[in-house]
Amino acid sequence: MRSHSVAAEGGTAAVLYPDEGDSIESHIWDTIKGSDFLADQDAVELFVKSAPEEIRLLERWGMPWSRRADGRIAQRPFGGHEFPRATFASDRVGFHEMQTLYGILQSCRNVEFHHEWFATSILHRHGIFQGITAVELKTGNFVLVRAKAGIIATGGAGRVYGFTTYGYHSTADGHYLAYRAGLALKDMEFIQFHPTGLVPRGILVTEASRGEGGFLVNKDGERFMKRYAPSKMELAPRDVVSRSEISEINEGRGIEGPDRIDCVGLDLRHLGKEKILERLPQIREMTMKFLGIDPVDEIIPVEPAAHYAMGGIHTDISGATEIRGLWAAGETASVSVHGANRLGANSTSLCLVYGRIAGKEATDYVNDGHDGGELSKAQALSEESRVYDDTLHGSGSENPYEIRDRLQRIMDKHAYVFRTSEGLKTALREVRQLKEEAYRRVTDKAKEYNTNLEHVLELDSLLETAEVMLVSALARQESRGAHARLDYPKRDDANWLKHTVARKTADLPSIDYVPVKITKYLPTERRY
């Protein structure tokens, strides 16, 4: 239940009411258009067709979906969707989904949880998955876990940024496990910035606040989205809204928020207290607790915060990685359904859909008699030495927490909503300098519950993943979706309608490209 999915607030997208005007075709088109045409269209079709059954399955398992007056499951508008298809449970969607799934798993006698373990490497031989190595935090013991199949479902990489909606444990560990094992990371330059991160902390203010009718305003009280997306206004896709907010701030129309941070305002006052308490109770509680602001009476200060990685571990349409017997699902994977920009409410849907697909694929693989064979003792011993000899007993002089904070400041400054070649090169140079510094200093030498060791191991993941993001962003000389280059302001389909694929080498990440799968929808200009 400590997965960051519990923090998802707004909705889970699915076509539930074709009898009222929604359609599978419409959801497919909205997703592909929202992706700035970088999504693989066969994967989008599979995803959209599978999502409705996931909603109904959760309902059968006891998910407390919000209801309409007629008793049917309620849905609300969300950015980039042409139909209100975001299924919700007040503004605690992820929490209730996770509770429902966790409750069902408690009834499964053949499911065993290993709480408080930290996976450190993927064991494989001749391209076949064999298991993992891990540290059992309770004892500090190094453990080899032999497995016939595996699924990486470790979430996002958002803690490479400081101003972010992510929880502190979203440290790209799954990405780094895959990267070190020789797997490719795909489209890592595409980081979504959620338009409404609470200033100054970055805590998520759900898009449902705009789906329920909230306004974005500048210092003059003007709904400025009319200049940028007149047909969709506040419910344009997140990349469009985030760029619009920063443009307002850069042009001097921002609001001075807490700690004198320039931002914009989210106005919910016109919704009325009753609707805010019914549909957005958590938002009211949060803003009152952290800022002393009651959205019933006051405007909420917000600005874009790092929120989601569209890229991830390169997989095929079934979530299979390039290592046989190993799959990836959820945010850590790149199928790619989201392309260059994810539509709100598609993320929890993707977790549900690809959790089921990857789970079935892995089960079928095991039932077909596949086995990874004898574990490589040399690989396991090498990993144990990395964790304990090189890290726990390392002799670095730099404070790892200061290194992490410096990394986050670099990314916040140079790899934010708008990017330039100069800024990305500066960030890349500074990140590589951080990698060179002897940051492996573990002050706590105890074996049991050594979170200091865990944090230093996480720093490896953050630094390596940040480098891949920056190298990929510098190479992509265009603006597409969440990747907005001031020096290359236009989308360039002739040269860049392709996925970035990064692999680990002895020196720098190697960059290659694979084509986008287009089945039906040719790229057009995005207008909202």
Ligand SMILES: Cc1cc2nc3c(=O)[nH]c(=O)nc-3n(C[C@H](O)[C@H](O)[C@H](O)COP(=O)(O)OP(=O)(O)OC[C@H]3O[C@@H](n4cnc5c(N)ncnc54)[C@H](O)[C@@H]3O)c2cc1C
Second form
Amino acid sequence: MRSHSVAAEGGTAAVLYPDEGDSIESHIWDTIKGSDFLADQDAVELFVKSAPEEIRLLERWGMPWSRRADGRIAQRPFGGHEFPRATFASDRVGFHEMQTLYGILQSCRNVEFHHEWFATSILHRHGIFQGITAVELKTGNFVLVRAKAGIIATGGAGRVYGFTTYGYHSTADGHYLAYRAGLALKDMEFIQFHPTGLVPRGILVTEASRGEGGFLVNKDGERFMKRYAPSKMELAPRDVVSRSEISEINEGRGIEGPDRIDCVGLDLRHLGKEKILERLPQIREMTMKFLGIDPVDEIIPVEPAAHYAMGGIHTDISGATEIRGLWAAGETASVSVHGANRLGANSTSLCLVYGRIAGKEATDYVNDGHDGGELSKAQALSEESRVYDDTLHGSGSENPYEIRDRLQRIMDKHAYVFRTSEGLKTALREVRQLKEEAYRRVTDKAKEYNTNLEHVLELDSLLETAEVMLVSALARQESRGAHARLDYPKRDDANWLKHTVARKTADLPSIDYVPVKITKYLPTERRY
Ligand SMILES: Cc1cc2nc3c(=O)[nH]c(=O)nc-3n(C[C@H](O)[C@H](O)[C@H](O)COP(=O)(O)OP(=O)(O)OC[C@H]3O[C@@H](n4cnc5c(N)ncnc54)[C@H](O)[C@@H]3O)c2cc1C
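With the form predicted on its own in hand, show me what the form predicted together with this ligand looks like.
Following is the full complex, with the preceding chain placed first.
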């Protein structure tokens, strides 16, 4: 229940009202266009068709969806969606979804929870999944888990950045577990920057604030989105809005925010107190607590903050990885439905859809009698030695928290909304230098709840994943979705309509490409 999903605020996308004008076809098209045509279209079709049933299932399990005056489930507009299809429960969507799912699991007698177990590696032999290793944080014991099937669902990679909306657990562990086990990481150059990260910390101000009618303004009070996306304005997709904000700031029309940070303004004042209290109570509470700003009367300072990784562990349309018996679901996976840019509210619904698909696939696999066999002792011992000898008793001289801060500053500076070859190369050189530094230093030697050990292990994940992001970003010489290269400002379908797949080698990640699956939606120019 401390997962990142609890923090999801604004909505879960699904087509609920074909009778009122929405359609499966429209959601599919919005998602593919939003992805800048990098999404695999067969996966998008499956996702969109499956999402409505997940909303109804949650409802049957007790999810308190907000209602309309006529009693039907309420939906609100979200960026890049042609129809208001973000299903919500006030501005605490993820909290209520997680409560509902956790509650229902409590009633399943065959579900066992292992809270506070930290997975450290995937065990497999000849490409067949056998289990994982983990540290039980409560006792500090090293645990071998033999399993017939597994699903990686470890969430996002956002803590590679400092200015981010992510929770502290989003440290790319699953990405790194998979990468070390020989699996490919796909499309890691595509990081979504959410247009409304609260300045100066990056805490999320939900897109629902614009869905409910909020304006983005520059220092002259002008709704600048009219210059960049005249038909969708503030509800253009996030990549478009983030680039527009940075362009305003770069051209001298930004607002001076807290800590003298250049930003833009989110204006909710015209919505009125009643609507803000009913629809966006958490946003008001947060801006008042963190900045002393009441959005009923004042403009909120915001700028793009790292928010989502479109890429992740390479899977097929059923969520299967390249290791037999192992699936990936949620943000850590790249199916790919989001392509180069995710639409808001499509992540929590993708978690629901692929949670079910991967769960069913894994269950069927086990019921078919598959079994990875006895664990390799040598593999387990070598992992135990990595965790305890090399890390807990490591002889590092550098402070790992300073290394993490330096990594985040590098990524914030060079792998942000606009990128250049020069900046990415500098970042790669600096990240590789950080990897060389002796950061395996755990000062807390306690066995129980050694979060210091956990943080140092997480630093491995962050550094390795950042390297993959940078190498993938350098290689992609075009601008598509969230990957905007100043030196290659145009999308280039002739050469780059393909997914990046990165694999671990002894040196830099190797980069290869796999085709995008096109069913019937041909790439066109993206205008909003
Ligand atoms: C502030 C914020 C608001 C958002 N709001 C929305 C929204 O309104 N709608 C929407 O569609 N999307 C939203 N998103 C995106 C969405 O919330 C996430 O993409 C989604 O919740 C990710 O879910 P997940 O299950 O993949 O990962 P998580 O919910 O992050 O769960 C991952 C779990 O894996 C555990 N874990 C990690 N590493 C290890 C390890 N080594 N060993 C064991 N366990 C581990 C974590 O502790 C955690 O419990 C939002 C994102 C942010 C940052």
